[in-house]
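Take a look at this single chain in structure tokens; it is the form predicted on its own.
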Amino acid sequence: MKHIFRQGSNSEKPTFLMLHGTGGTEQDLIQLADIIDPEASVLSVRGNISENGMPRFFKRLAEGIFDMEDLKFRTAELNDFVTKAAGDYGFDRSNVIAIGYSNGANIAANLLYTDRDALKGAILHHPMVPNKEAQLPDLQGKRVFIAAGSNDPICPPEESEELEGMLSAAGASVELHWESRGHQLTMSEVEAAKKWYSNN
């Protein structure tokens, strides 16, 4: 997968993979990781799917419906690029805490629902329910950011209050942030994922 790594100043500290949202690429989110935590190491992804010239992590089939047979795929082939990742780069495998937004924050979602071992935890910008009919792996002692705002037309309040259902019922400790904006990623919402960040 296309990708950027960056070797952070401190080993202790996770290695943060960076999801970009539909249309994106592997330098948008860089900038985030800086803020949230200078001192740890980045694996910047680029999604393998284009639609309409714009990279994806996953195909959908309509805005809020997505393919599920290539979700599934696509997280497979996500989490053992991370996996390989690890082993080239050197960087810790079970300290990777995933930053997405909205559709990698989805994919980034679906990394928690398919495999206790792929994630230490997750910012999550706007995400949807990646899979209704899951059933999820024993997410005790993972911990989760969800920010969502309450105007959002493209993943409305309950998707993110349902996969904070989710997640919690499976064990996560999860914080759910409400911006009162649209689907658009706000200084604000990332200043409140440092703070959580900082406490957990």
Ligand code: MLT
Contents of the next structure:
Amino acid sequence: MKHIFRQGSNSEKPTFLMLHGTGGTEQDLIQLADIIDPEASVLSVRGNISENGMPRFFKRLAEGIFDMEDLKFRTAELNDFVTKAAGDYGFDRSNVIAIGYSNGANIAANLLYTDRDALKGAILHHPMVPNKEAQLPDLQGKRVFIAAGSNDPICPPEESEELEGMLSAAGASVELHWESRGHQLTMSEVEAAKKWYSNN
Ligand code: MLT
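Switching from the form predicted on its own: structure of the form predicted together with D-malate?
Every chain and every other molecule in the complex is listed next, the one we just looked at coming first.
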């Protein structure tokens, strides 16, 4: 997968797996990693799907309606890519925290939904429930921060609450943070994510 890897200055720190929104690239979220923890390593990936030229991490049938077969395939592909990158770049595979926005947050959530070893934790900006039918693995010990919009037209508040509920029921410790700027990734939610990260 097309990506950028940046070695952090402190090898005890996690590797941030940065996952952009629809139409984004691997360049987009690098600055968020610097805000959350400038000493961490960064693996920022571009989604392999092109929707009319807009990169995405998996196909969709319509706005908010996912191609579930493709989601399954692409989630496994991304998981394998991270494992291979850990070998190639020499970072600790068990210390990866995803930071995703929108479509990138959705595939990050699906990594949590499908493989308890995929991520140590996740910062999800405006995610949806990736799969309402899923049986989640045991997620005890996993920490997840969700930034949601009380007036997000793409991820309605009930959807954010449902995601929080499913992750918590699987044992994850989840913090749900609310904003009121629609689907936008705001600076104040990034600051809240930084605070969550520092406390955890
Ligand atoms: C998705 O397709 O993942 C969601 O609708 C969010 C987005 O617009 O990318």
